[in-house]
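Taking the form predicted on its own, here's one chain by itself in structure tokens.
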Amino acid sequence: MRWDIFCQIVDNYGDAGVCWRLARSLTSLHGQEVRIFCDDLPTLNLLASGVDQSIKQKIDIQPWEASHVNARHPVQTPDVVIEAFGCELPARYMAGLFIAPVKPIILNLEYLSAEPWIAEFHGKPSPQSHGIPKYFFFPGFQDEVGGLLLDPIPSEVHESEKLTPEDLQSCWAQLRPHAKRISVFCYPDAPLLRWLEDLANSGENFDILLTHGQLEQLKLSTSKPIILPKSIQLISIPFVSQDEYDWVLTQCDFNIVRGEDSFVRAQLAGKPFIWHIYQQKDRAHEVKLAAFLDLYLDNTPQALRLAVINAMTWGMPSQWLESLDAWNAHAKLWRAHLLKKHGDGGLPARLIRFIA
């Protein structure tokens, strides 16, 4: 079948983080034609650069404005058309759609979430006064829900050193050897720096790899010059590829992460982390982060789950750090979990049977 997917960053990268993998997924997996409509494309193809040009070359990248028919470049009509995360689709592409001889599908792309009442919503139609078929589609951990993005599953052994990407062989040479490695993705309304000297009280040894833009916005949060001990070595890593972030999380003993894409990274990396979810005004973000705990600490030891609650709510380190070999054992059998639950393929494989 032939896709669409309409992509708007609202998010710095998380956004088209998602809608790249759903569309090397489709692509490279499934056999499917996909064509991506993104409002910056800069961002899409820095997260796509690094990727294997057989992989990148089944993708049909285009511009925002490039989707609406056109004498010089005609758009073919789609089966599927997917809106991620509810983004309006551009009146032009839609008048195209209304003189098809036969009309798409169309996927509100909703975002992941653990809660419980996804399940009443998934798969349920959203009559549009234009006739066009449209229906909500949600991500989520439950069977009867949309699934998770997977693709691609990364190693569960640990890598060697000379397996280092290009572009962060200079970052990794300043590694220390018996220092334990943390990477930072977080909003700037993170209590980062009070986490990094508490940290850096444990007698334990940390390299701290922090993301494009990361270090730049630490010193913003604060009027003074960050100054930690020798225990704590901060290392700012470039931008770098989708599957280069994927990589790197997988070479840490502890994460956090942000957005959708590097929440299920995370996960699938199977190490314990903090997922630095965004805030909401209504406070609906606690809401969300309380139903992927309920799931990720069921039949949990009281221990663990309260120590894994109080770091996800920034807890500083020294009130949690000593229940992390449990932590690390937990989120192992996680990914197990998680790859067994959605060995149908996930997210990509359930699309195509719900349009089937």
The other form holds:
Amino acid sequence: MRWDIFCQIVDNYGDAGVCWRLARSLTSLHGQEVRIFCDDLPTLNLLASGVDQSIKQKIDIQPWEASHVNARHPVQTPDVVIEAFGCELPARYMAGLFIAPVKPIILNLEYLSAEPWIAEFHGKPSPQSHGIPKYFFFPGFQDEVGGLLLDPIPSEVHESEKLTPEDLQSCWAQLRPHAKRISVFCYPDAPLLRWLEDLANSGENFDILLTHGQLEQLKLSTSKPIILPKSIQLISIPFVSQDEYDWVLTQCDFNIVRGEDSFVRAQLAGKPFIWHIYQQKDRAHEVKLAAFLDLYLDNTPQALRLAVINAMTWGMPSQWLESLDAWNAHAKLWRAHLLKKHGDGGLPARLIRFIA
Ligand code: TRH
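Previous: the form predicted on its own; requested now: the form predicted together with 2'-deoxy-thymidine-beta-L-rhamnose (TRH):
Below: every chain and molecule of the assembly, starting with the one above.
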């Protein structure tokens, strides 16, 4: 089938991250034909830069305006149109669909959520006055919803054998052999400095891999110079491609992630993590986090449960660090559970089945 994915970058990288991952999965694993129309090509291309050229060449990446029909640029109607995160389709693209003899199906690809209510809304029609069929599609963890974007699945055994990506070699050379490794990708409102100061009291060494912009964010969070004990080494890494970032997560003992895509990748890395969830007005993010923790911690012993909830709500490491080994074992089980539950191919496969 032919797919048009519309990706409007609201902020940060998540919109592009999800659209790109979906496009490559549909193309490389499911033999679909995909065009992406994006209003910020530099961001999309940055994320996509690490991928095998044979995959990239198959995906038609276009600027947003290239979707506009005019006399010289006739309609090429796809089978499916995806409005990622409810972005509004351009009127000049819709004009083409109105006159197309065969109408596509439009899907409003929603945000990922572990909340139980999404099962009731997933796949429901969203009737439009123009009459082109449109449906809601909710990615999620449960069987009866849209699934997760899992590709490419990191291998538990082979990731360490991969060569360190060129962009990261100078950072990797600074790592200390007996230090634990933590990657950090969080929003500015995290109490990161206090968290690192507390971690410094644990008696262990930690190498902290700060993703692009995190050091600047940390500096802005305080009026004083950042002075941390030697047990904490800060290493800034550059913005790397999506594949390289995925690899970084597998190489750390603990990850701090955010948004939607890095959140799923941290789970697939099979390591303990803090999900610094995207803040929403009316505190909707707290409900979303609690819904995820209900699934993630189902059937775990009480001590681990409390430790993880504490960590995920930015409790200081001294309050939960002793549970790290147990959490690590749990993270591996959770990874296996996710892969089993989404053995049907997850989100791209469920999308194709839904359309079929
Ligand atoms: O960047 P995010 O915070 O993105 C989003 C957006 O804010 C969006 O509006 C919001 O709705 C959503 O979160 C919930 O976090 P996310 O989703 O993890 O996306 C980051 C992407 O960037 C992900 O695909 C991984 C990638 N990435 C790289 O490719 N290289 C890097 O160096 C880093 C740090 C990330």
